[in-house]
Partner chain sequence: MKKIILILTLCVAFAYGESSFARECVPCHRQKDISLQKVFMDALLVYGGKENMKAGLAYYFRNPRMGTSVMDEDFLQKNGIKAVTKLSPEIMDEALEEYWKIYTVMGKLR
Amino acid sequence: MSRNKATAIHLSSETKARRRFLLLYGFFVLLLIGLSILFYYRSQEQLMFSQQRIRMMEYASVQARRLKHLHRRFPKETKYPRDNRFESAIYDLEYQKIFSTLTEPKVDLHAVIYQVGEKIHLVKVLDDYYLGAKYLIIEVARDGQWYAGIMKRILLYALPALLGLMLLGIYLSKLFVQPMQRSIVLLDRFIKDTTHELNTPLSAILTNIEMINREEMAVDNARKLTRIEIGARTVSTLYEDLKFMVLEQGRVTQSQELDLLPILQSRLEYFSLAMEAKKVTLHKELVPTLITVNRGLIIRVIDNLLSNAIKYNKRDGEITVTLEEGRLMIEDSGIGMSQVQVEGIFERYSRFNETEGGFGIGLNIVKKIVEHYGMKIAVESTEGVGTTMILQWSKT
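This sequence as a structure, only the one chain, the form predicted in complex with the partner chain:
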């Protein structure tokens, strides 16, 4: 399936969906590998403990015998028995330390065998409390080679597994967005084909409407003709958007310093019929303002902002257009939008209101042009009150 110029630029929602999928996938892969490492480490640790335990239990028996001996000779003999194979400590029934030679002083008297730092502790509960000791702790050094071996094996298996699973994730993410990509390609192709077919009949309609002498027509017919003209102009605006999107986007455009005032006035005149039809009152505060842009592109921006202000306005509503140095503000008294809707209005194919027509490409075009010229566009909207679109650019 070939892609035209428009489809080559991926939808931001498609990228978002893919990013979200990869994030979620990555999280679960890391969780899975992390848990696998933990279980593997714990099982190997238990294996090592079971090997160490036999030896340490022998040491504990030896030490218990020595404690018994010392208990009988105390206080004549007070030297705590030591052994160069291990360190030890004794705690009483109330967990009070009686004596300790441990190098790792942190003990867990409720455990049987555990690792603390570089040492392994074995806790033996004594039957007779010689010297008052209920708990005898034997400490030996952890096998350094065992630890290095475990870490080496973990890295050897976990890293390739992580790499493999991440590659699988990328492949899956492609599969995941494929239906979406296919729909976009089809939609774009449809729009491109339709755009080509629209131009000739639309031009014919608009030219012929202008040629008709309304003064010779009956009032009722003149009103009907006005409605036809509004409809044709709406289609014309849509056609210009589609043409920009599928044919002109990405082309190198010639920018020049323009006075925005006459352009804006001409566009307001162009939309005046649509405003009249909806009984929308226009308020203007316009001053001559210079801007360096391509004429066709700035007309796309103005047309889209004005057509939205009319389309989403209420009957007998108001539109206030303010043009001042570095700023164009179009304020409507329409139904307004929620914060969530405001955040998504520049998304391509995003339509704010299903009851109104359109492809949902107008504001996406506005955003692209605004970004192209390094301008800024802000949206202020309150549900039930209206929306204000503020276009700002650096003063020339």
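Alongside the form predicted in complex with the partner chain that was just displayed, please also present the structure of the form predicted on its own.
We keep it simple here and write out only the one chain, dropping partners and molecules.
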């Protein structure tokens, strides 16, 4: 894995944070612009109605005089007055239609002026009941040029505003993630410096522990030495993870066909002291299984899965390890995880239990190795019940 690729992986959390910020920011920007457009359209519509109302009131006055004339000459004259500039209708006091030439029959006698379809209606209340009419409705066509003009102005103002606000959002998102960037850089620098300093004292501790003759020690001292050895081995596992991630930059070296059974047995033996200290019972169902992978990398995968199964297990709990052709399954009876936690378990620096140690990098390393070899890893977990890690690969 190249340094550029490693850097890109380091910034995955930053990218997700920026994406979430931009999605939230974009939602509120669209909401703001949408409300602004609606307010502007309504205000311009009211202005248009005001202008139309003056003209339509003149039409209503003309039509009212014609109705008065017809009323006085009725029944000698029965033809309803018409005008090519507008359509009209009359309704009685009980809102019943007397006569209508409207092209849009839907009327609202409680409004003064309103739009219905492609038409505008004006309602005039008559003072005198000519022909029994109480309400006169005048209908004219909506001004198509006004509508096209208002849409053009909205686009002219809204698009530059949207572009400007989105550019501002990109700038703000960079400011938003800067603290995260600094934290990641500082944490990576700390891990790298720590890793450089760990190797020599850790090797000395483990070497000297192996040289001590436990049979000549008092039981109490032997128990204390065991605890020291468990702690040293835990740190050793962490050191190997840090070395792979920081010093080796996640490089994947040459692979070979291996029998996974003896490797798994040796790692179970390595973690046996930690299991005994926590009184965890181990159940094994192991068969010889071939896999093509780098030996050191598959050890990293196994160590991290076993370490987590022990670390997050209950005292007096159980671990079941099943190895069969093309599959390794490690099941624990620990604290378990929620579905949200399962979805983020492979993210770097993800830790869901602050009482346990570690940097939250182990499963991120597992994910990298698994993806490199085209393997699959599945997580099944229930809070308070336990977690099962299932590693699958192509059968050879």
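Residue numbers count along the first chain shown, from 1. Each form is matched to the other, and the largest set of C-alpha atoms that superpose within 1.5 Å is called the rigid core. All values reported here derive from a predicted model rather than from experimental measurement.
J.: C-alpha of E331: shift of 2 angstroms or more between the two forms, rigid core aligned?
T.: False for E331: its C-alpha shift is below 2 Å.
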